[in-house]
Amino acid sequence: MRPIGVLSLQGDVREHVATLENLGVAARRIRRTSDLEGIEGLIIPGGESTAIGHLLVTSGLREPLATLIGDGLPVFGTCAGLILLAERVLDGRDDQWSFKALDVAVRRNGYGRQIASFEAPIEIGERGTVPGVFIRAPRIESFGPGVNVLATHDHGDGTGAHPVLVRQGAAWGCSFHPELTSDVLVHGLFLDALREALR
């Protein structure tokens, strides 16, 4: 398998790189357009979505990535990465933009601000349970018919269960931070799907 790119402008870059390497996959840090050559897929890490969005523009990466994602490059966004992949950002800033690769509506900080960060076990069907680390996490408020919901979480606030791990074609999004734990199941699922598509 060719390298998996990890967008390296801001956020949990080191943690995603380490997880990929623990799975035996080469990781490439993506900072400029030349870094995109020959990657097999892309991870957009957690961090600050507006800061990452701004840096994508100033680095010249926004348009090349939009083309690659639109052409079907496998992409996985965690937390801020999910916001950057969402079709709709419900409480975004006036200058907020996204790649619109996932037909979901997300609310930034939907589970609360930094002080409300929490961990909860997340059951991924028959695949098992993973630790979910939610830090200023976006909440998926709605999703379209083409979105496959792989895991949900009921925060106990009366709003019911919300999707926290979704997939639509080659695009994956996750509300929590799988890269901040030693569990590699979520990354493994993304890589398994990528390998399956290559067959």
Contents of the next structure:
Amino acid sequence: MRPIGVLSLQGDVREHVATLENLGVAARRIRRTSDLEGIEGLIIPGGESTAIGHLLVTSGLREPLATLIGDGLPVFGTCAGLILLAERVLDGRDDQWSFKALDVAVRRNGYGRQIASFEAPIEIGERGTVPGVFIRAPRIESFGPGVNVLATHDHGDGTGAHPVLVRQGAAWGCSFHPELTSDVLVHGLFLDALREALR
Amino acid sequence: MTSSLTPSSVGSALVKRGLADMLRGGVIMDVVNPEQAKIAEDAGAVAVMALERVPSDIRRDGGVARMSDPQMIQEIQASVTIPVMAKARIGHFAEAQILQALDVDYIDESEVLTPADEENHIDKWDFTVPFVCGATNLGEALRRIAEGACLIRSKGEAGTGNVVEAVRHLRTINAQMRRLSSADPSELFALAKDLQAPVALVQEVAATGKLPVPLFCAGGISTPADASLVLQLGAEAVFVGSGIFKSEDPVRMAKAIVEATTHFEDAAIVAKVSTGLGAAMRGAETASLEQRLAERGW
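Okay, that's the form predicted alone, but what's the structure of the form predicted together with its partner chain?
To see the whole picture, the full complex is given below, headed by that same chain.
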């Protein structure tokens, strides 16, 4: 398999690279347009979505990535990455833009500011339970019919269960940070689907 | 397939250190009002540090420097979507309690403010909100981590616009970590004694070759080239205090330092963003300083 790109403008890039390498997959850090040549898929890491969004524009990566994602490049975003893939962003900046690859509405800091950041076990259907690390996490408030919800979390705040891991075609997003733990299940699911599509 | 929250999971070391991980590769900017906070966010800052006076003004004005007015912190929180940090005096746990009650995202127990306790730093394990602390060497960094700091910044010399102290502190921390990595395990006890740091943390650094928490750089960064320099020296992100809003063109300087931080290894990009920036802050030579802020804390 060709390398998986990890968008390396800002955020917890190193952890995603390490997780991919633990799964035996080559990772390539993406900072400029020439880095995009020949990647099999892309991970957008955690970080600050406004900062990464700004750097996507200044680096010239926004347009070529929008084209690649629109053409079906497998892409997986965690936390800030989910925000950058979402169709709608609530409580963001007025000029906040996104790639609109996932038909979900996400609320920035939807679980609260840092003091409310939390850990909770996340059950992914029959595939098992992973540790969920939510840091100023975006909350998925609604989703369209094309979205496949793979895991949810009920925060006990009376709003019920919200999706925390979703997939729409080749685009995946999650509210939490699987890359911050040693559990590789979520990345593995993304890679399994990617290999399946290659076959 | 619905999981539910366990109450003990808020404020864990993983979520506290995790926010610092999310700030890596970014620029945290000192701001004194909502307008500056907007400029910082527009420029791509990953967080802002809300304070009443930037360090160069604190240095100029003298007097006791304290935590900022809660109203000013709240106005800044309302004006941006990125994390907002604020400073408490060294050892002043009541100021830290107030900042936690204000829901700030990170507390900087900072030598830029006048220390409130000359013996003890804040017991940071007591708090849900994470703390960043400054350090001039590895022993100081590990003592702060032992007290619960989730992020270390090399101190540099705040408010000078002079990067020399930041370089000294980063190089010192890195050299001391390399020394631990090459030591025989039986030597680590004596090295811990020399560093005045807990043995367990010394052993962890020896095994991993890095701090248990992220290492950022602060104090004197005032150009894109300075940012590139300290990132190449191993800093994972930068705090810029006076360097942006004391420069001739803060909007361009802020954007330029953000780009230089991301592309620190690409001299062509750092050259491009450095071109025609206008004057950086004037700055001060370390030898001419009456007060060395980095000597506060121990």
